[in-house]
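Consider the single chain below, provided in structure tokens and representing the form predicted on its own.
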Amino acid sequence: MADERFAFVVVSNRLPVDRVVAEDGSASWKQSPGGLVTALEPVMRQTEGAWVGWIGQPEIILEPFTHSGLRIVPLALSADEVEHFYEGFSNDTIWPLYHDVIVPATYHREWWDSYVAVNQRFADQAAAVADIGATVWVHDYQLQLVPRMLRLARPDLVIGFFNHIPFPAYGLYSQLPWRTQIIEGLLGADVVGLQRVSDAGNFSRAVRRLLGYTTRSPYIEVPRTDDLPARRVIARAFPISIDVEAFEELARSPAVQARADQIRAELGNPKTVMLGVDRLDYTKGIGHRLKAFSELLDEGRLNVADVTLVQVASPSRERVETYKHLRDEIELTVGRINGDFGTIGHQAVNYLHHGFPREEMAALYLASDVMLVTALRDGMNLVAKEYVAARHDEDGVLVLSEFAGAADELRSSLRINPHDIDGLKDAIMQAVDMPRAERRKRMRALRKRVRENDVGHWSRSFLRALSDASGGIDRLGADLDPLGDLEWTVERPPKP
């Protein structure tokens, strides 16, 4: 595989497979459950593409390999790079800054230096495996410098970039000491994809303020420089989604439906089960959710004998100090609520600090009457879409923060401002008391929207825009629905 070149290359911080080490020390691989893998796997199989990324563990050097038909090109990170590039600049500088500085961002020059160096290594690896005229799709905030680095090294490439998190307003973005370098890095792409229309607007405004380039949505005119010719870049919203058909099929399985009934029984068959599913992250508004729930119990508007809240908080970045403090705070709050309102037979909050397989998540969605998504800032929030996809019974109520990207599409949800605790409480009560006919009407509208904009629609829309921008992809059938029917022809000059 060392001499192979690929017509389609995906570049992301993490690979689409996870390394699993057994008790005897032997290592194997399993496919990651993320939506990105689901969206791109058919394209990669049909083009025999390659995926460049980090395996998620430091100091492990591996040769390229194939897993379940996917060509994997691992990139190793040292312990220092994990600390400075990943935990430092990516997750303690960019992440909080791009999420409205819910917690303060930290700026260290050595973190930035590591970010630049690691981005260059990702770009070099992608350039090494990309065929002449290949399409390279770079993903997310960890790799914002890669598009320009690739453009400089391989001007023959067609380059796309998709940002999975929000892009902040200029007043926040301008705080970043390396703000111009990031913008220039992103403008190396032919297409810059963002989650929301507002994100695309924020990006274009940053380009105008920092570089003075002409922007006319969705186009950005990038003038000629000493290094690169003049170009036109497309920057617009491509809201990401999920594999709706697969998730609904899972939720319809007898085993999952039986498990949903079992979950309700284990909870004591309350009248109402409310559910929160999040990574344990300060952007998710878990504390706001718990505060609203606690006040409703205290005011007597909810009774612990009738209502329980299941909160799944999967571990996240546990080596980062901010996340350690967040976990302590959330678990103290859960303990206080259960101490104040729980009874021997009924627990107010069932708190679960670990992840679950997709089958268990589908069962939890089916078992829950009210889904609470109270994000303070979120690029999309696919949990909201998973809940809708799972509810083939056309029941359940989605309470959704207006600060999650999903709120732009899921307008039949009960949309809330999570900072408005009284408004959040009223929305929870509206969800609990909602008549069956209204629940069904809202859920049917939500399911229609999610079906129309599934993960296949997202990937096809982006790749068509990339084709329009560059002319590098000869054809992506506009009327193709099933992911498996996606057809690719890559037009590229002959090898010298």
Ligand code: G6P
Second form
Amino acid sequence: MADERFAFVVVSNRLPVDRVVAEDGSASWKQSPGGLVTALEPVMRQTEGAWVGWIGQPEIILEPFTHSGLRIVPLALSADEVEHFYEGFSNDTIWPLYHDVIVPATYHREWWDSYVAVNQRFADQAAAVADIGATVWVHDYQLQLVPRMLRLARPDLVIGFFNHIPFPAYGLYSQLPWRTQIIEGLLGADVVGLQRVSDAGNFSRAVRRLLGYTTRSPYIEVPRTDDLPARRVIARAFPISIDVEAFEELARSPAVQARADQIRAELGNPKTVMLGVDRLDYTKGIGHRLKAFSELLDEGRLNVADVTLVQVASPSRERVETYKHLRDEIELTVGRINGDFGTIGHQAVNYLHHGFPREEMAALYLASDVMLVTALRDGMNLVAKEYVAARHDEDGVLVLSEFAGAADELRSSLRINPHDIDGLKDAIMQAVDMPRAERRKRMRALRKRVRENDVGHWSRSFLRALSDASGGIDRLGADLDPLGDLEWTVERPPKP
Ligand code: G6P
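Could you give the coordinates for the form predicted together with ligand G6P, as opposed to the form predicted on its own above?
Whole complex next, starting from this chain.
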């Protein structure tokens, strides 16, 4: 491996494979679920690319290896780095700040030092495996300094960055003690991709305010500095998606359809099954959803004999204090609701604190009449898109927060403001009572939209922008989409 070089390198905090340790202590690898690896797989295979990332556990040093044709370059984090870089700066500073400070962001200088050091290691590793003139695609908020570090080390590279989470308004972003360094770090890329048009606007505004550079959407003119020549950077929205076809195929399989019927039967065949699926994160608005649901039960607008809410809350970042609190709060609320409204044989909330395989998720989507996505802030929310992709029967109602990136595209959902509990309650009732003809009409429109922009389209558009930005040379030789989709990502005012 020592001198193996790749024309295409993906860099993300987490690798697309999980390490599974069997009872006898032997370790093997399993591809993690999630669209990113599916999206990048065709390009990775065409170009024999490599993926640099962390395996998700501290202190494990591994040699590069190949997993189902994918070259994996693991990067080790020490226990101290997991605490300071991952749990600290990434998930207790940047994560809350970029999600509009739903919980306060914590600023610690030693966390920042660790963030700089770990970003440098990621950059060094990527520089070591990238071929001359290679394309390197860096992902997400954990690695915002990597683009500049990489450009300084390897000016020959074409560098892309995609932020999977929101980029906050300047009034919030300006809290960050290291706000200038982060912006400079990101501007090391040729293309900075963001989820929403508003995120791209927030990013460009931060660049103008902090560095005074000229921006003319989607371009940012970066002048010459002591260490780098003048460059033009592109910053624009590329809304991410899922592998729509694969998900629909899964939902059409007889086994999944049978499982969906079985789930409804196991729930006691209620008139209405409602569903929430989230990582257990304070950005998801799970508490707001439970509040609306319990008030509807309390007021008798919903009856526990007719309706049940299935809440899947997959464990996440469990050593971070705010996540521990959230879990306690949600579980207390669920216990109260079930205690107050449950009857023998009818549970108000079916709470599941674990993740499920894709097959089970597809069956749950098919079994649910109403999908509740009530995020207080969310980069995109792929669960909303999965629900739509699964509903090949053109049934089911999506209640979707306007604070999730998906709301820009999924305009035929029932869009809600999760802070407005009365509005949320009315939308839930509208969903429960919606006639079949309207459900079909809305779901058809949603499905059309989701099909138009699947994850393959997303990755090809990004790589196309990257190839255009670097002089139009299609270095990857991949089949890239033209950038004809600029128009539809522009947010239109909501219908009155
Ligand atoms: C979000 C982030 C990802 C992250 C994932 C899971 O989707 O955008 O970068 O990997 O959450 O979080 P974790 O901390 O477990 O990696």
